[in-house]
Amino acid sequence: MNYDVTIGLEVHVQLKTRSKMFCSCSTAFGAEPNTQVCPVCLGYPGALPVMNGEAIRYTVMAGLMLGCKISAYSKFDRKNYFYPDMPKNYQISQYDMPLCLGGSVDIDVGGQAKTIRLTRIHLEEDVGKNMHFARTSGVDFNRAGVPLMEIVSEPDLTSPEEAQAYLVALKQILLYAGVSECNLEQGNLRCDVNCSLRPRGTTPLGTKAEIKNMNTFKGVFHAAHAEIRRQTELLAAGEKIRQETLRYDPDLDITVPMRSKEYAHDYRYFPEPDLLPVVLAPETIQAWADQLPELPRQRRERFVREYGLPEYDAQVLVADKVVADYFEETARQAGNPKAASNWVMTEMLRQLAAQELEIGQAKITPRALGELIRMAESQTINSNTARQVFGILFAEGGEPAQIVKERGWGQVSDSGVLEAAVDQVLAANAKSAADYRAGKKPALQFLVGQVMKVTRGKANPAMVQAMLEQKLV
């Protein structure tokens, strides 16, 4: 039998606050274990949490970018569970009154556009990190209390490909919103995958299983495939799917039940008595909405409209907000968006990929690239020289005019100098000159090439060609 796949994702996003959600401990990554802790995040009796206002603002900004309805009134709850990653034996989260409701993310898989609905976004605190030793387990509470925004999707995804596209699109929007660094290596984005199967064409959703704590998009893709395989085999054998929690084993490429979380679902949520409700006035929400940047999709459309870029170029440029910002500043400096787009799309992205760098790490500033583009456009330097100058600017930074001057790379457009070179070449290549006069057109390109060689690439090729044509009539 064939099955329809249903996937819903719960994405946990670390907000880019400097301090934790309910205390003033640092959120910096990579500190020595248990060095960013205090009585609040260690759950000492009597220590009281106080909300980080910035975390609330970031969550609402994300909600606005994703088209959510922002709750005028929301509150926090205790999610009770027994697992040694939280010293309080509960996690502060939001149960029935989250900050954001609804919203959606647009995806595109194989040219097919689709809108994935969101259920909600709520704010909660991260838990500690466990490490497993031979006889015991260790706990590092540095991460406990770090603000996490949980974005819950409706079960609108129908394949691992769509799940991956959703994560890519979501990450792009969050980066545009500026609410998270979205650094996957540092665990800024983690994801639970809910997956169920039902006989093709039927309506009621099958029993779902949940794969916990995926931290790469490729991982989600492979885990979803593995889980679909597992459920298909079970159903084919006439067995029932149990509602259970799984983890993905990347080495064996299979999903396996997590024994430890078997009884963890009885959370007994109740309102957090140590925290007061969050009431957001329409003016507050509006003021935050006014600070929002364009969505990637809007920006892409604007690039096509305003700069006359092809759809594909616009899409490549907006994929990364920092690249898009870089392009716009370069276009402004160069006064030529099309040329700026060409340079960023080809030389810049090629060099970045070759050297595995982010655009922020390149030494060349938009101002320098803008100037280089103007020099190339005005033929102060030829295109080969321009590319060489770009290479130097990319690696070392500096001023294009300075580099050209120091190395004597300026393009020669002085007709007196060029004429001397042309005459020298014609004298040395009488046969080619005769060939051209006899109608062999390619001979002209050979002669232009000789002039370039004599001038060590500095001659203005258009002027050389015109001069040769004139002399060979």
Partner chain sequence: MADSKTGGAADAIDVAYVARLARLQLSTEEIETFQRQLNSIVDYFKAIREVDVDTVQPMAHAVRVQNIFRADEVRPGLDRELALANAPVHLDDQFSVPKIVE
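Mind giving me the form predicted on its own, seeing as the form predicted together with the partner chain was just shown?
Only a single chain is listed, so you will not see partners or other molecules.
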């Protein structure tokens, strides 16, 4: 391709407040249409907005996590436009004086680290949701007025791969900050993609087109590829790119024009007359900064440094803050970080994926898993029994020692008992014994398995193998 790609993203993030931005209506997801509304969020004449302080705090905390400069003085503005999902025919947003300026997100694509700059983060109210049926359309205003944070990137992204990596990294930071659920299925996080091409090696940016309302990261990836393909074909044919708004059709894998953007900048912004400016004292900003957790990247580096974990393990564990918290407490209980990492990354994540659960829904506590790891390492139980106990703990909860005691699953390490079982197996499997003596090494593992079967899985495998090797000389 003879063109350089430029991509900028506008990410809209619903904050996890219990009430809306300017009224006390609930923000809970899934209610019947138009049941969480009032004169304020429906835009009735004379209804006055009251600012949600928690939404301000969440936005500032997100800005601090992303390295933004926090504005001590900011204000809200009216953004005027007419659309069915906008009950007031204007949106209360922020224009020239937002809460957060600058900042950045670090990404890694193909082993190459890159920093994506942010332009700003501003706070606004969400709009309603248009609903289309076979013969009619409707509007659900339950979402209208929900606090919405818009994070605007600089045009630093140069490929769909970078755009997807940016969104993954941004979502992870927001989840760590605890400001949003970031549930894409519920529309907590939506994205507009600005894409342009310019002749390779030139500086001025090309004419951009905007793909609206993407709500999956894979969707952004595929939509960006489709738009790059569309613009490349137009430029190759000698045509000009028009500034317009597009939608992505995933079935056809193409971007489709919705409307021209030539006059889209004329929103007739003016300061919101019914709201005072937002004035933040330095001590308030510092108090919120003191509540922030580690950044995911910092935590990943600490896991490698402090616990001696491989980079891959640390990356998997840190991807989800709740999983990382669970691992750290399990490691503390077990006294062995690597063993804790192995159990969380294998048995725990496997069971969660199989049953489509979050780690908080599993009934096995970090304390119980830590105890189970200690029992396995002290050879109170063998590895097979440990996995069985884990399955019970995952589904039912409880105490590992109690489960082992009730089921008689304690590992047998008594040499006299084990020797009797080994002799019994050798007598019953003379051919396998002869095969091992003839150099067929796999026969030994077969014999170990037979001893485990005789002892109902309770034998100490290491002791059994040592005894067999000694007797088969």
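Between two forms, the rigid core is defined as the largest C-alpha subset superposing within 1.5 Å. This structure is a prediction, so every number in the text was calculated from the model and none was measured. Residue numbers count along the first chain shown, from 1.
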After superposition on the rigid core, does the Cα atom of residue 426 shift by at least 2 Å between the two forms? yes
Taking the rigid core as the reference frame, is the Cα of residue 279 displaced by 2 Å or more between the two forms? no
